[in-house]
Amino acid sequence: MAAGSARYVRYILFAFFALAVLYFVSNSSPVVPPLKPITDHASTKGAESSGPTKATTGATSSNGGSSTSAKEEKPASKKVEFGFGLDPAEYPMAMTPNDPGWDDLSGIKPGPRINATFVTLARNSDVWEIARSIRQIEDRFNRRYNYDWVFLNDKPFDANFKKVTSSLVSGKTHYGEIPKEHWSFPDHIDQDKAKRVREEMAQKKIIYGDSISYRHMCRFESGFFFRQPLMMNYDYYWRVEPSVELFCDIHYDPFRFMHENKKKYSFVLSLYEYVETIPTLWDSTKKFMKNHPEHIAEGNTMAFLSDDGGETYNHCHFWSNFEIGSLNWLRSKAYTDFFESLDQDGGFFYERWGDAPVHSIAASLMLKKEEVHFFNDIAYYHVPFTHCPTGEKLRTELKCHCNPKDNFDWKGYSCTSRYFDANNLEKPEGWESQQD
């Protein structure tokens, strides 16, 4: 009897013992290197964080503070970030169908992460209109990513805009409060001036002629939007806004293209403003170039704003609805130098100065050529323009669903003609078919 209990207690240890192996293994993940992600310079406010600091987490402030929603605390193991020590050639980035995992969209991307954030300025009443935004961004590219969003309001955003919003993004969420100075006239502006300015555009009936919160929406998106506390935290934004779509997958991580690519501002779409809404825009643009000539780039893209060398501006400028570009050359001595200047003219009081030619003018004089980008293949749409990728061969492969007819690209009023002439790029091919 004796000797068949131990053996009984002996197979009771070796079925404990297996039993632990196979906890430990089927739990165990791969080693990987704690590692910093990728930041343009250390220097940068939270460069170093994938996500916000705990300074900028928790409960909104009452004075312009920012919160987190409850998925701040998802497993890291989700992303694999990289940075120094670790050679991105090992997870290619799939280009074109012929480059390995082209055809890997479904699942999380494994490889690197780049320090990066989808950024929304939006209203509580906007909830429904970003939800279809976000959604269209994650079934195209996101979900395989798990990217933060960093959403900004002027005003405390509601529970209800952080349900929807977080229960839709596969990566953090972050809310904030634009601080009041940020959003509101700077003291220089004379009033009684900007209101005579508003009423004459209204009676002109020009597009926000009479809107004050256009302007200081314009006014934040030009000098402010990067400088909040919450993006503070980030290298490269990815700005989206209410009720877009994109029409193609997205093959590979479009911030990992800027970095690597060392691309600094990026469009899909472009066009001329309202003449009516900036008249004296190019001439404080001329004045700054005199007084900050250090600021203004060999090889720049000129070409694309003016035809006869920067006398005059031809009103072209990138559509900034849709943008990926770097914060940390917004955040750079160069680019608030300019917003500073034009800020203190006062011309988006006076007049009716708007974000996208102000950051284009920027990206355009400071930036080297090859310091912008044109995504042609990110198929995008903002009412009322489309673009659509040139090419049907690059549209099959992309899995696209837009009308071809509807891009914007080639038409008369649209600026891409333009900007790959004063690049000397390429068209890409089908061009001449969709002109006017």
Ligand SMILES: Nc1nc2c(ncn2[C@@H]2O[C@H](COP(=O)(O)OP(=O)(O)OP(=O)(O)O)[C@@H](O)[C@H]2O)c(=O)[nH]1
The other form holds:
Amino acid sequence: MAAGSARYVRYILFAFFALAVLYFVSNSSPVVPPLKPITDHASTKGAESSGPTKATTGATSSNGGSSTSAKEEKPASKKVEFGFGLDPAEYPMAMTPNDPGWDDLSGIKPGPRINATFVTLARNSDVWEIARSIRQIEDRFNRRYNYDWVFLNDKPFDANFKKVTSSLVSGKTHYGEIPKEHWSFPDHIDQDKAKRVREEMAQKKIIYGDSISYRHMCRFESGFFFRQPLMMNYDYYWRVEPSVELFCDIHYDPFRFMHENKKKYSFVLSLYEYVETIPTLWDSTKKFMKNHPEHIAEGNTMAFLSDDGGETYNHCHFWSNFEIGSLNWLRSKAYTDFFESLDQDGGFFYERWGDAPVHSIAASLMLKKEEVHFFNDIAYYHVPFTHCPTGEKLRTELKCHCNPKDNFDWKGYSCTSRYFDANNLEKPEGWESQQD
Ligand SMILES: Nc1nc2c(ncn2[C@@H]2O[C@H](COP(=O)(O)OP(=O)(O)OP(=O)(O)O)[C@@H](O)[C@H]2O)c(=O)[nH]1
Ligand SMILES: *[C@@H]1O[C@H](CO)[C@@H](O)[C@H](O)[C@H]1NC(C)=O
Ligand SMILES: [Mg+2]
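Having displayed the form predicted alone, please output the structure of the form predicted together with this ligand.
Now the full complex is given, and it begins with the chain already shown.
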């Protein structure tokens, strides 16, 4: 009897102790103060973003000016790496449902931001198609992060385009006009030869084969978007095209993931390029490799591009209408030397080289394997292909609304399986059942 009640007393004392510990823990976890930079950000957005006078003036990036005040309050010994002067160690990212903060998809996410922007090349007539894309990116991700958005156009953006897009983007919006030199034929191009090619391609019914503007677009996305004055304000970009869709919640900051994991290029879909558009692209690439062995990375992903050690190209490429990547890498000597070399060879006009194979070849040869990332958890659609994450558990956790049957990853025309093999990566569970 006496031993029994002593046990109860022990239980009660233990329970009390446990409650006290819980109370202490919950109260001592740092209360996150409303972040001044982010509040400022939201409130000044309207004033700084959409006015026509600001349109092409390389406006200052939002995280530059506001980082100082937060920084001053930090002890000098703390290493502060990111914009906004916050220590990333104090704001761990929730990467799985077991991590604290995973479920919190409301409000503005506290913590550091990366020096990054969304970027869209568009015409004024694309306004409602890009509006759809923006709305999805905002709903699934950016409303909690408020990253900026840069819009680029070979003509001036009109007031309606600016009004609609700036009303949808939660971060600041910037509008840039592309200079003529970045959207025209370089002098060394033989106009007659280029014209003949377009006529031939039109006859062969090659998609966009007869288009001049499509070629300027591909050359611009290959060699110039990352050096526009507005883009010089950032370290990372996320490319968004009109009428794309996102099917799952994004619980963490992909920019920060890229930065912390030293990733320089990423993709969600990959496939074989239409051979007729790039007959000599690999010859030009081999010439570049020979002239610039110093730019070829050790431990690269040549095996993704070639099945015979580089002799021939298998036409695999990452689909570049979705990209999250490092602007500093694209601005590097290695990448720009590659672009200049290709541009001299003329294939943007004498053939119809796309920016997707150009970026992909560069990333696969000039980056280390580990610097390229496949985002299985970012579900994406651009006509006509879908990336719907493999793995039912993951799709449920991320509240995805894509049909897993539409997932292109493991189908015959996708190169993602090759990418996994080239990197000795284990394919996600359930991939075999999605092969057709
Ligand atoms: N400013 C401008 N943007 C363009 C032009 N042509 C294409 N773009 C943009 O460049 C990107 C790629 O063009 P798309 O027409 O989507 O090319 P695609 O993705 O290969 O083909 P689709 O299947 O038609 O989407 C999109 O963001 C377009 O809005 C142009 O002449 N001027
Ligand atoms: C953001 O990146 C650009 C380009 O690298 C750089 O010039 C700028 O100083 C950076 N801003 C901040 C706040 O780090
Ligand atoms: Mg497109």
